[in-house]
Amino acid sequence: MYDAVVIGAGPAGYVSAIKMAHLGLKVAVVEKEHAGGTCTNKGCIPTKALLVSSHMYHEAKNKAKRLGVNVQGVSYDFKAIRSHMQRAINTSRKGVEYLFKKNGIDYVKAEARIEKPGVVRAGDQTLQTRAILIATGSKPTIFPPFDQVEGIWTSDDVFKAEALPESILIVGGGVIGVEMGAFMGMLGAEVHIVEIMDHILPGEDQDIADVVKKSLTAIGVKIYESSKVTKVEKRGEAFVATIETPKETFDLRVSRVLLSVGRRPNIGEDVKELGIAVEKGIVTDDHLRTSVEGIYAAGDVRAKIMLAHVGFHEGIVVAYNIKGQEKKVDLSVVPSVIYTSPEVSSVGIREKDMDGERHGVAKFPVAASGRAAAMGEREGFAKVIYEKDTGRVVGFSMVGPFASELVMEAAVAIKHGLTVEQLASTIHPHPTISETLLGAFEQAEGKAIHL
């Protein structure tokens, strides 16, 4: 008899299992594919590995000479890039498997089916348990006309490619779309991105999206905003898509089409047969309990914020609740990152969502940073949203070098109610890109020293 059986070894599932083991519970994890889930095998890790390679190639080819470094005959080997990607995947995957073994967790590689509360069928095994965690993740969304055309890629398929496509149409200018566009564009592919909203990265502010758009355009990526693909046909080895923009409708011929319009929860028939409440995703309370006693859900399968680090948090909350130590999920402060060049990060409210009467906004440009000048970087800025009456930081966005790392200063500030005065009076090391944040905090306080 197990204390818990976890279905799915992705971020929510494996972290929950490890935390439960730390709490002294007997745990089994059932996974039909690979440890690490989408993030490790078809998402975060392989995408970032590919982007590291393409960014290094682009920097050597376009920036090295300006910095006094002469590089001759720069080229890339796509097979070697894929090998680097696969090593990153394998390292992460094996790391999860090692942690299972280290913490005494039984790892069952099989397809799971919940027979009834307390009973999970895993391949030819029947597992008896006090509690069940459903952490089956999500899969790419695909819909007409794209699901009716053979050979349309989703994000899952990009990582199987043996060669860089000569040309590609990316349908959807969200996070995955722009990251894939950046990767392929930096390697020299002809890239077209179509976004139905009025700007790419519609979850971010316009000024953030504009910097990313400028950088993508500089590497030759064609971007069509407020536009849509109305038709796609396979013609021989190529695809012909009809694109409708505010100014014209035209046909585009490309060697590949990537549909990148989000993900949907991966919910099995067993969940529906058990009568577990499902809306867009599995419905839970704040303790991540489903409508069926003894069964929990965490991660993408809930269809809330589909990010790996949210899955980590939710998995830990489930672990404590199964142990009997009451905890509620808290998604009030969730940093998000986009690994374009320059990087984007945000946490808290965006400028587009702020209350102009209650909130103020301050910005500081990357170009005013001494470290940025030394790096040859000029694009981007840090932006802080704060309460006018208290000075408390409630939102932050950045586009620029190391944005993915620097966002945590703002996340801690928002989480713990710190003010722009407290942050501006904290000594930041010089010369660093973190001084861009300092400049934004100073600007919010009155006037930045270096602006």
Ligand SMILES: Cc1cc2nc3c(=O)[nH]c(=O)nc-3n(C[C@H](O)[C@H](O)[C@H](O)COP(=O)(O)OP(=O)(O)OC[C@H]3O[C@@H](n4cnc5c(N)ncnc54)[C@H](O)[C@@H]3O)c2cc1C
The other form holds:
Amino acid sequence: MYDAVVIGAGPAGYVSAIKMAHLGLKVAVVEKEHAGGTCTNKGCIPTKALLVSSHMYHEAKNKAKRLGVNVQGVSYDFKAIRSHMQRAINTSRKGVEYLFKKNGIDYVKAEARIEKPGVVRAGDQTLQTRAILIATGSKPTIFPPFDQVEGIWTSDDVFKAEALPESILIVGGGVIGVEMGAFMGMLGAEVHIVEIMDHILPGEDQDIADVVKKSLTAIGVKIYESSKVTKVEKRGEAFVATIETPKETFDLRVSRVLLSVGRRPNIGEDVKELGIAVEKGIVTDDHLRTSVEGIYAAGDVRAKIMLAHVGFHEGIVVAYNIKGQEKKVDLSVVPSVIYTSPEVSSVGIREKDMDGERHGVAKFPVAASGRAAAMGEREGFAKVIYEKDTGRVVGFSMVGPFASELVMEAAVAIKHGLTVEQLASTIHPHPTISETLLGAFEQAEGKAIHL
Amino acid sequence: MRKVVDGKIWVEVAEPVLVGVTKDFLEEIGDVTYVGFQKSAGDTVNKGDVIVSLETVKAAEEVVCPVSGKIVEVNKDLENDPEKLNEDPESVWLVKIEAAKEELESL
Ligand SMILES: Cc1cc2nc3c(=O)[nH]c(=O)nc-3n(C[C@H](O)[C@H](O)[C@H](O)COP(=O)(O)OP(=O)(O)OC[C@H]3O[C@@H](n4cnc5c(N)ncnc54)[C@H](O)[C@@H]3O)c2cc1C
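Since we've got the form predicted on its own here, give me the form predicted in complex with this ligand too.
Full assembly next; the chain just shown is listed first.
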């Protein structure tokens, strides 16, 4: 008899299992594919590995000379890029398996099916348990007309590709589409990105997206905003797509089409048969309990914020609740990162969503930073949204070098109610890009010194 | 005959000599995710030279050569399949070395 059986070894499931083991519970994890889930095997880790290669290639080709480094005959080997990616995947996957072993968690490689509360069927085993966690994640969305054409790629297929496509149409300019476009564009593929909203990265502010757009355009990526793909056909080995932009409608011939228009939760028949409430994803209360007693859900399968670190947080919340130590999910401060060059990060309220009466906004450019000058980087800025009457930070966005790592200063501030004065009076090391944040905080206070 | 150096490296005294890592050592450093050979067949090595780097789930460890000599063969299969090493470290060798008798005796 287990205390808990976790279905799915992605970020939500594996973290929950480890936390439960730490809390002294007896746990089994059932996974039908690979430990680490989407994130490790077809998501966060492989995309970042690919982007590191393409970025280095791009810098060697385009930036080294400016820094006084002569590199001749720069080229890339797609197979070797893939092995680098595979090695990163393996390390991450093995790491999760190792933690299962170390924490005495039973790891069952099989497809799981909930027979009833307390009973999970995993291949030919039947597991009896007090509690069940559904952490079955999500998969790429495919809809008409794309589901009718053979050979359309989703992000899953990019990681299996043997070679870089000569040309590619990316449908959807969200985070995944833009990261994939950046990867292939930097390596020299002809990339077209079609986004239905009025700018790429529609979750972010326009000014942030514009910097990314400029950098993508500079590497030759074609971007069509407020546009859509109305038709796609396979012609021989190639695809012909009809693109409708605000200005014109035209046909585009490409060797590949990648659909990156979002993900939908993996909800099995068992969940439906048990009558677990489902809307967009599995419905839970703020303790992450589903509508059926003894069954919890966490991660992408809830279809809330589909990010690995949200899964980590939710997995931990579930572990405490199964242990009997009540804990509520809190998604009020979730940093998000986009690994383009330059990088993008944000947390809390965006400028486009702020309340003009109550909130103020202050910006500081990356170009005013000494470190940026030393790095030969000019693009980007940090932006802080704060409460006018208290000075408390409520939102932050940045595009620029190291944005992925710098977002945490703002996340801590927002989570703990720190003010722009408190942040501005904290000494920031010089020369670092963190001074861009300092500049924005000072600007919010009144006037930045270095502007 | 098998000798163990520092509890980490095993040396199978034969012709050629086989060198591997112990189960205890792998338990300490965690499962291996990548085996990177720093030497190739034909290279001369001195005792103490790094011959292999092991990347594991929580560390990067270097395996140094327990004896001087000439590398006869490296176990290239492990580059693509490090799992073999995790499964059975006590019988999966990393390198084969032609080594001097005297050094082997003093291990
Ligand atoms: C291309 C791409 C890039 C991404 N980049 C980032 C990023 O940089 N940062 C970030 O935070 N997020 C990123 N994400 C999102 C991130 O991968 C997900 O949010 C995260 O993996 C969700 O975790 P999860 O545990 O909910 O589900 P998943 O990771 O999807 O794991 C669910 C697991 O359950 C298993 N499973 C499903 N059904 C069953 C069953 N019946 N029996 C047994 N096992 C089952 C699946 O095989 C899977 O392994 C990216 C996603 C993609 C696609």
